[in-house]
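Have a look below at one chain only, the form predicted on its own, in structure tokens format.
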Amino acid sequence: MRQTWRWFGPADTVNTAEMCQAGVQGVVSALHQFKPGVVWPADEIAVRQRLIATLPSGAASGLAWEVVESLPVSEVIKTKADGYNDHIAAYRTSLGHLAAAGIEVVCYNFMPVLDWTRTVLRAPLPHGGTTMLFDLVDFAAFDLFILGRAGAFDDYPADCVEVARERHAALDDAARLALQNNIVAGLPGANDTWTLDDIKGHLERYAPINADRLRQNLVDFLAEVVPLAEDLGLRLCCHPDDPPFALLGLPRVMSSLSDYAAALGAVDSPANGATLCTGSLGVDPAFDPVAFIEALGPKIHFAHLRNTTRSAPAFGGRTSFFEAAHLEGDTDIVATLRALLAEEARRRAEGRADWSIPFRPDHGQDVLGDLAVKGMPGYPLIGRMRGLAELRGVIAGLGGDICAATR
């Protein structure tokens, strides 16, 4: 498996020298300076490639931009709103520019409004570090009593509403604002300027869109871009919903194995694939990573290896959770890696050029020197390096080639 590292560009608190020292083989990046629906210019792609290929000293890093995460799908595309054709055209043009630059793997998601949702970005841990956390009661307090979303009371059982009411009453103005900012932060951090009215505006656009319609919009998007991606030699891979259950009354359509099977089967192509994120999918107690890999292995083009631990409170199909250390959460990462290595072996036997699956250690805890840096939540240097070292050790223990150089 090929070890990669997410890098947010020049503003990232981790530099290329540190990535090399961590043993990274390739880089995952994106041009977050461009809003969804805008073409990624070829010259800006080249600039990012040069930055990745260069150490702070000016020497060659030996690294390359190997995976795009993410080429964002705009809300216009997700809702099929006015301007849809222009946004599709921009997406197709960006794919062409990326292919011309030699980048082959493009990750995206189809989550409405927010890329991911947490209520605390730096929750204290017993060992002194911090982690990201989703508390269902805190989220309900925001939804019901800060945002005041229409219809929100229908989405929570009475006991959850009462606990959320008490939680909200105990928050002062600063704590309420902090909760709001944490929830709308998402990734990458472009959403932290949204007001409550902005959020309500986005939710109103989704009022007529249920899960069936959003799923059809996804299929329509795939029909527009997958044939082109196949012609260009690209592999598209959809990231799952995070968390894998409905929030803010918004539909979710990529939360389970059955969701993926439907989307990948609707536009059947080697270019239409999945990003296996064990942390996002693993929040669902029914998630079986080995079954996922055995069912969809040929179409897994990228893997996020991280872990989450479900915690109280939980109501219905929704639960609180926190980002665990990579080998300590609810998902069996060893079994996951064993299945991924078996999939790689199958691909090699078939003669597939893309047999080596790129993965990255996702969402590390802030530990040691990370605590002073306070970089992008979930993306510390030392916490992720710990995760990468653990994953590398498991791969070696299972007989995998941790130095595979094939792209």
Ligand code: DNO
The other form holds:
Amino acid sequence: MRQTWRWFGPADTVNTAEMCQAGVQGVVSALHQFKPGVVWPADEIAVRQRLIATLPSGAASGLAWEVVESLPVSEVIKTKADGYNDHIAAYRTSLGHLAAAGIEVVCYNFMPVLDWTRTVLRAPLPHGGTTMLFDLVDFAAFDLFILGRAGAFDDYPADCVEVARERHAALDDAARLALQNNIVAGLPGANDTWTLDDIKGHLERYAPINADRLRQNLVDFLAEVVPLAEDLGLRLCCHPDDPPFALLGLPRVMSSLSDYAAALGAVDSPANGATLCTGSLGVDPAFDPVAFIEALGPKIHFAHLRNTTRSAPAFGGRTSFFEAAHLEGDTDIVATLRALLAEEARRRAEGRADWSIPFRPDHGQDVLGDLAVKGMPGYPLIGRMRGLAELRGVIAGLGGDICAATR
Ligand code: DNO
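Mind sharing the form predicted together with the ligand? What's above is the form predicted on its own.
After this comes the whole thing, all chains and molecules, with the earlier chain placed first.
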């Protein structure tokens, strides 16, 4: 397993020396300065590669940009709106630039409008640290009484509406704005200034798009980019919906093993793969990481290892949850790693060059010195380092190699 770490670029509160000290072998990054639908210029890719390869002292870090997360799929592509061909052309050009730069793994998602969604970004834990959580009542309070989405009342049971009404009434203006900002914080750097009207505008564009249509749009996108990716020697890997259920009446189509089996089967190629995110998929009580790996292992090109604990209330296939420490929570991470190591052994026996699966300790609780930093929610230095250390311990205990030299 390749030990990687997400880095947001020069604005990140963590630097390359800290990554090395945390035990990181390779870097996951993206050019967040470019909006979805725009070409990533080759020279900007090279700039990011140089930054990653260099310590603050100017010496070589020994790190390389190994995974792109994300090359974002624009809303124009997801909805097949005007400008579709231009956005597809830009995506293809960016893939070419990334391949020419020697980067092979490209993560993306196909979630409409919102990426990962939480209602509280720094919820206090009994030990004094903080974590991110999703509370269905808070979310309903936003949907029903702040956004005032048409049709929202049909989405929640009557008792939930009443609790959400009380919750909303107890919030002052600042708390309402904070809840709104937390909910749209999911795309780092991309949409932190969204207004309620922006959200409503996005929702309107999805009015004619149900789950079947979105699924077809995903397959159409894959048909445009996967053959090229295969020619370029790239491995695309779709990130699951987070959380894995519909929100704000928007369809979500990458929430389960069967969703993945359908999307990967529709355009069958080694370049059409999955990002196994245990934290996203694991919110669904039906998720079985070992079954997922046994079914789709050869096409898992990247793994996000983290954990969640489901909490009340839950209804209609949706649940509240909080982000647990990496080895705690509802998902069996030891079993997940055992199955991933078995998949790696299978690939080695087959002679696959890409036998080593990159993973990153996804999200982390804010602990110790993180609490003073207030960096990107979910991406603190020490909380993630704790996660990486624990995952490395499990890998070593299962006989995996945690010391492979940096490329
Ligand atoms: C959250 C991340 C996601 C992920 C995208 C991939 O922390 O895992 O935002 O980067 O969904 O496209």
